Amino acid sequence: MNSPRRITRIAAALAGAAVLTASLSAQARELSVSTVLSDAFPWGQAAEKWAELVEERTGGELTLRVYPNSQLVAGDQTREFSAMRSGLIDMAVGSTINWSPQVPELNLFSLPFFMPDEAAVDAVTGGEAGEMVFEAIESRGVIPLAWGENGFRQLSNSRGPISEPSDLNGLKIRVVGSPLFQDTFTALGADPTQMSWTDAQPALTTGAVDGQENPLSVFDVARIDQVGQEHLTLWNYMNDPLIFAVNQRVWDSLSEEHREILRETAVEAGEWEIAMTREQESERLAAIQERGVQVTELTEEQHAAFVNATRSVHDKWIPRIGPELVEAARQAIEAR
């Protein structure tokens, strides 16, 4: 039979354990992270890497739960920024393209043929222009933390080789929900068709659209050649940076220590993903060619024809993006 003293000690121990459990539960916090692509792609791997680093550095006090395939916005990737701003999503690793309807400055990266190479992209994201873009995002209730990269976007289709603007005449090209993309492909004589990535592959399979544009990593992993996309043009017409970001109210609710960990791990995950994406580019191209895809590489003269055909897009969109931002980016590119 237990003595009153022993019962008291047991009760005290149980109470202490309950307090400790409650304390640990109060400290542990799960945050949602939205991505468009799963961890089969570098984009999704960037989000998983971020989650892994955060859990490790905070000792489990913060955990990031990644929701791929735009599932938190019912597959509509262009709603991701608005959902994060309103608090429906805590965090995201998102595309500048998908967020551009809400942050016009992000259209800087979609100006056709504006950024010629990876060094140009790095000069922009790592300089004054990159800071201006982050300020524009923060002014809209979202805290940007770091850059990632989806890569230069290439053009594929099921009809034939594309080496000059006239080859696009009348082709139905799937584009994301950004008006700038509509203007770009209209200027090239194509028939741009807006749809989410969720709807794109079925449309390519049925022939509802003739072509699409995406980085090589997406073309390769998604096996887009298996839905009739047998012709690929390497034209590097734009780069698609990714941004690691968090809702303003969520950010404000975190301790200074956790904020710093979120930022430093986002930077690490971004740098890791950018390096991986670029290193894999040549391997992906070789794999695509081995599967029988006909690849067209533009000559300088052919490239210039596409540049000239899309100048009107620059004239229309630079005022919307902001002349000062575009000029800061231009200077960074020239000085790279």
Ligand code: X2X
Second form
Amino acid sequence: MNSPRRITRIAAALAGAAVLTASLSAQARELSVSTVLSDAFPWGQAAEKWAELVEERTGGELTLRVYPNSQLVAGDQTREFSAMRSGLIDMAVGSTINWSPQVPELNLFSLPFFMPDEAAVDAVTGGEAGEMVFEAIESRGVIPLAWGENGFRQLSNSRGPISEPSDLNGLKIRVVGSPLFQDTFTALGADPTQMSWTDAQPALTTGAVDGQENPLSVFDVARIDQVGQEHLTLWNYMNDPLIFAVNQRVWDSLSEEHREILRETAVEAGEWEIAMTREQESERLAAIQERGVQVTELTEEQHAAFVNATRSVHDKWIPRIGPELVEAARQAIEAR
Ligand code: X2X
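Got the form predicted alone; could you also share the form predicted together with the ligand?
Every chain and every other molecule in the complex is listed next, the one we just looked at coming first.
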């Protein structure tokens, strides 16, 4: 039975366990990371990679817990930045599009046909313009750490091939909840409807919308063709970088060592994800074509027609983005 000695031993063991638990919880700190897409996509994999590297380099003292599918903002991805700024979310790997309603400078990346290729994107993010964008984020209470990439966004629809602006006439296109997109697709003669990614998939399935735009990785992994999107136009009209970032107060509460680790691992995870996303583009396109999607590439002339049709978007948005920032980006692109 329970002898006094045995009870003492049990009490000692319990006390030991309590001390151990206390010291473990004092050391381990869990931080939430919001993403829109899960780890079925490069975007979600970027966040998981970051978490993995942080766990490893802090010896488990910091744990990043990734919450995909915009679940921390109830599916409303355009509220992610505000939630991170207010501290509802500790960190995020987020899209420049989704944060642009709160950080107007981020609309730089959505200016139609402004960034012609990957080298242009790298020249912008890696140079003075990129620093200006990071300062704009920081001035709003969020610390940006590194870049990732959702990718060049391509146009799909269920009606027919699109090779000139008039092909978009009257087509209902799902766009993200960022006002610039409304302007771009209106300028092109389409009928844009803003909705979250969560709402986009059912809208495509029921045919409530005729088309959408997203990078090839999203089109491929989400099997957008299987909801009737059988026409895809490769028009590279904009690139959608991702940004790894942390709430300011969370950042301030971390040790110098942990901050350094968070930053260097974000850079590593971002570089890894950008390289992977780009490498996979051609095999994704091949897979999409194999599934029967009709792919349209634009001639130089057709491309120019889209550029001309969207000039008014530049006129309206450059003052909001900041002419200096746009100029710094333009120079970086020219010098690439
Ligand atoms: O909603 C979209 O289209 C997505 C998933 O690409 C973004 O979050 C910008």
